[in-house]
Every structure is written in C-alpha cells, then in structure tokens.
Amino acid sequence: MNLLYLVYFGKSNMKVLLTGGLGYIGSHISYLLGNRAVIIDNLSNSNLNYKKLLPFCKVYKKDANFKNLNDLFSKENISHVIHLAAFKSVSESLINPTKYYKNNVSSTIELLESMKENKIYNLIYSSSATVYGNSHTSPLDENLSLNAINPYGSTKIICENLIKEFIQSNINFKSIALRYFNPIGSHPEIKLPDKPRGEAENLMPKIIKCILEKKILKIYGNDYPTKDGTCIRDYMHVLDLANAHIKSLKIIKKIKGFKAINIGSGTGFTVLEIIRQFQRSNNVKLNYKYVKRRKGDPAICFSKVDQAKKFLGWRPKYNLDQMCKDAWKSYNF
C-alpha cells in the first residue's frame, strides 16, 4: 500500500471507490491504494489482468449505474469516490456525440444521486484539459473560460457544472475536479500499460505500437509556430497523476464546495521531442512521416500548475527520460 495513504488516513478501515478503476489511470491509483481500493468497472476499455496485478483490490465487474452503486455502497465502507469512468475518444465523440452525452453525463448523475442517498460526500472527479478548448494562450490556468471543441470535452464541462450545482443544494458535499493533461509512462515495477481496447489515440501508445509492428507513425502537421513545427503538449508520468489523487483524498476535507485543479508537468514538449527522447531512452528506432494537420488541434497546450502545488502540495517528480523508459518497459514483455 502507498505510504502516502497511511500517512493521510492511518489505519482507518474506510475505503475509496474508483469508477473505471481498471483503466490506465485508474489501475495506477488502485495499485497505490492497495486494499483500500474498491473498483467498479465494466471492462469496456480495459483487458487488464487485475487478479494478478491488483490482487488486493476489491473489484465489481458491473456498470456504474444507480442500482449497482447502491448495492455496492451497502456492502462496502466507502468514504471517498474517484470518478474516472467515461468514454474518452475525441474522434469517436465527434462521430457519435449522443453516445458520449448519454454515458458520461448520465453516469455522473447516477453516481451523485447514489452518493447522496448513501451519505457519501467526497468526490474526486476525473476532468480534462480539453475543457479549455483551443482559444487560450498557454500556460493554461484554472480561471480561464471553458470552451470545449468536441463532444468529449463538452461532457467534461457539463459534469463539472453539474457537480458544482449539486453541491449548492447539498452543503456537506465536496468535490475536486482534476483537469488532466497527458499522462504517459507506467509503474516501473509492474506492467500497467496505456493499452486501450481498439485503436490508440494518444501519442505514446501510438509510438510503441508503430515500433512493435514496424509501422510508420503519422505526425499531424509540421508547420505550427513551434521550434520544430510540431505541436507542443504537456506530458507527465502517470504515477505523478496517480499521486495527485492520493493527495486530493487528504485535502478534500479542507475545501469548501468545489475546486478545479490542473495536473500536468507545467512544461511543453513538441511531438518530435517526445519521439527523439523515446528513441534515446530506449535505444529503438521509429519511422515517421508528416501528414496534414488535424482540424481543431491547437499549436501549443501546456498547464500552469500553481494550484496543484499550493493546495495539494503536489509537484511532478519524474522527468521525460523516465516516462519514456517506463512506457516502453510496460509493453516490452
């Protein structure tokens, strides 16, 4: 079990529910929580061998709906919820927006209603940097207006607003929305890779897949106003992100109402910088080619993380070299 949890919560028998806890991010948080973690996940985006990798976690293989949540809450001594369960493909959300609104928003409504009925008042919500859209200049801070440019991002804004409005009528309820930038890497001692079902959309699993399958990686655009013409994004180690959740479990008792906090490295890396670092770190070769830009991709997007440092006492620990090594190790069986 993570020593951070013991320091914050001692030997309490209270547990944490993670919706979607068998996904890439959720599995890392669950591993750190150990036997404090209770997971509900329908495995729609995960094929994780959780019995082997997360042996101390209690797992319910079910949809996170009102009925199933009520049943779970009646059996488990839950004090906090980390809500990660959601569809997350930007491209799919553009093709099938109703699927995203129905799943992501409805599941949050049912969770809130079940938490209210069972008198559970602490929620860590998994939000996203997509809520900022592409009209702001980086670094992005939490006070900026929210203006998503795809249905996936819109569902995150709706759910944040829903939670804030729910809190206004439920004064005991508290919530922290962690707005993730781009987690990469894996736990260095166990294999919890970013390996979604279906086609990968994120850069790191695409890089690894192209190397393993000897395919050519497509880089979308090389004419952006950046040092090498490729987009700049904010990457952090997934363990840094997982630890932000552990720290949020402690700090939530000190907040009033709702607070949004960016979680990122606070540094921007170009796509080419990531590719070159990955090759150096792992002594591998990747073939790539440039193709035309994707519609809606901002040139530069990275975080301002002052709030995470101030309120959570959190800062990223891992450098890009370690992120790349751990990502490759998690796939390289």
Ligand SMILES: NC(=O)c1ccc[n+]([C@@H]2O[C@H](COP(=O)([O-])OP(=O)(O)OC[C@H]3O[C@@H](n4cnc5c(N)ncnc54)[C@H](O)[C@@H]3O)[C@@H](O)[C@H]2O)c1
Second form
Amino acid sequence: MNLLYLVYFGKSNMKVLLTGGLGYIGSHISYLLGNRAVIIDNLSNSNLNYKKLLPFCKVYKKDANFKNLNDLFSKENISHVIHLAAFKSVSESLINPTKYYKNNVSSTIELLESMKENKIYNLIYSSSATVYGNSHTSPLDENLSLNAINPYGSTKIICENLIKEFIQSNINFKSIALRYFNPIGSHPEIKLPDKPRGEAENLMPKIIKCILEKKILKIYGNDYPTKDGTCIRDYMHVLDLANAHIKSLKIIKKIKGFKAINIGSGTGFTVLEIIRQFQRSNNVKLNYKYVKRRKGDPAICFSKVDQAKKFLGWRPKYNLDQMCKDAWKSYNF
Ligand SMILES: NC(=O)c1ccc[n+]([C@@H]2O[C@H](COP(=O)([O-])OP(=O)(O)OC[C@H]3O[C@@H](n4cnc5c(N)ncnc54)[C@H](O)[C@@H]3O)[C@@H](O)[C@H]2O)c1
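What does the same protein look like in the form predicted together with this ligand, given that the last one was the form predicted on its own?
Next comes the full complex, this chain leading.
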C-alpha cells in the first residue's frame, strides 16, 4: 500500500477516481496515490505509457460521461473524485469554443449527476488561475471577482458555479476547487512529462521543444511593466501540486459545502528569468526572439497562498532550479 496514502487514510479500501488521470497533472497524483487510484481517461490528450509507468493503477480508457461513470462506480469502491478531465488550450478555445463548452462543462454535469446517483459526495475540482481574468492586481486571492477572458476560462468559472449550486441542493456533497497557477517539472525518477498531443502552449514544454528541435522560442512582449519587460507568472513543481490534492483528500471531510483554494508558489518569475534558469540548470542553450504581445495576457499574475497554508497545511517544497532540471529530465531520453 502506498505510504503517503496510508498516512492520510489508514487501511480503508476506499479508492479515488481521477478523471483525466493520464494527463500531465493527473498522472503525478495517480503515482502518489498508487493502487488507490482508479483512472478514467479517453486519451484525447495523453500518450502516456501507463501500463509501464502506472502499473498499480486501474485504468478505464473511456470518456468520462454519465454512462461510463455509472458503470465504473458500480464496479469500484470510490469515495472521492478528482475531476481533471478537460481541454486546456486557451488558443484552441478561442478558435473552437463549443468544443470546450461541450467537453469541459458537459463532463462536469455528467460527473455530478453520476456521483449523486452513486452517493459519492467528495469532489476535488481542477480549476485555474485563469478564472481571475486580467483586471486584478497580484497577489490574487480567492475572494476576488471572477472574470474570464477566453472560453477556456469561462468553462472553469461555469464549472465552479455549477458545483457550488449543485451543493446547495445536495447538502451531503462537498467540493474543493483548487485554482492552479503554473505547474512545471516532473517526477525526478519516472518520466511523466507535460507533453500535450498537439502544439504545446505552456512555457516549459515550449522551451524544451525549441531546444530539442533547434527552433527559436517566441517571447510575447518585452514592454510589460516588469523588471525585464517580460510577463511574470507563478510557477510550482507539479509534485507540489499533486501533493496539494493528497492534502485536499484528507481535509475535505472537515469542510462544509464549497471551498476554492489557490495553489501556487506565491511569487512570480519573468519569462526571461525562467529561460535563464532553465539554461543554467541544464547547461543548454535556447534561442529566443521577442514578438508582439498576445491579446489578453496579464503582465503580472501570481497567487496569494494563505488559504492553502491555513486550510491544507500545504506549502511548496521545490525551487526553480529543481523544477527546470526535472522538466528537462522528463523529456530527455
Ligand atoms: N497544466 C496547467 O498548467 C493547468 C493550469 C490550470 C488548470 N489546469 C487544469 O488541470 C486539469 C489537468 O490539466 P493537465 O495539464 O494535466 O492537462 P492534460 O491535458 O495533460 O490532462 C487532461 C486529461 O484529461 C483527458 N480528458 C479530457 N477530456 C476527457 C473526457 N471527456 N473524458 C475522459 N478523459 C478526458 C485527456 O486525455 C488528458 O489525459 C485540467 O482540467 C486543466 O484545465 C491545468
């Protein structure tokens, strides 16, 4: 039995369902949960060799829809659900918004209905810092108004509201929405890279791809009001993020209703700082050039993490050097 799980949950036979558990973040949580993890993933954005890397997890290669979830719940002894399944590309969501509403919102509705039918009351939801939009000043705290600036962000706000309203009419139900900032890195020993099927959108996989393919990285804007003119974001190690889920599974029994919690480092780094650190940590060279700003990108975005510390007893452990090393290692085979 996985040691971490044993510490938190004792010897109970209850399991945790991870929708989207073969993706970048879900695979790290699954690894920590060991044989307590049951995964449903349609592989729409995963190439993971899960039989080799997560041999102890039960995997359903299926869509997370009402019928498949009901079927799964009838076979497995599930007490908690971590709902990660969603499409996550901001740029694709601008081109094809219906695809995003259909997948991200429908799967959440069907999951809630199926959980209700099967009397499963504990849900950890994968939300995002994108729900804050770009009109607030960082650090961003959980009480700020939500304001989406793209269809992907809209789906995250709709799902948070949906879960909140669902809870009002189903009082046994509880949910923690973790609003992730920017997870990077990978497990240092096993290779669970952030390797989307299509074009990479996040900074770290883009950096790695450009180095491996000897391409030039485009930096969107060098005229922002920051120390070097490039945007500031809040980065954390994906294993720190995965740990926040383990802590949420433990704490959810103590909360009432719905709670949103930021998961980030509480500090920001510029794009240039990340690039320089990546080169130093891995002794590699990256070519980059500045291009025009991207529409909708806030200059500065980092989290206030008091709630995560207070409620979950969570704080990030890994530094930027380790994050850069682990990210590179996970691709470098
Ligand atoms: N990676 C980030 O920077 C980040 C930041 C904030 C929030 N999030 C959210 O965290 C969650 C996980 O992100 P990730 O980076 O691991 O993404 P990912 O694309 O690597 O993982 C998502 C997984 O869900 C699966 N999936 C999608 N729709 C499905 C469906 N209908 N049925 C079954 N499986 C389905 C995909 O195949 C994929 O394996 C997402 O909800 C994302 O919006 C991610």
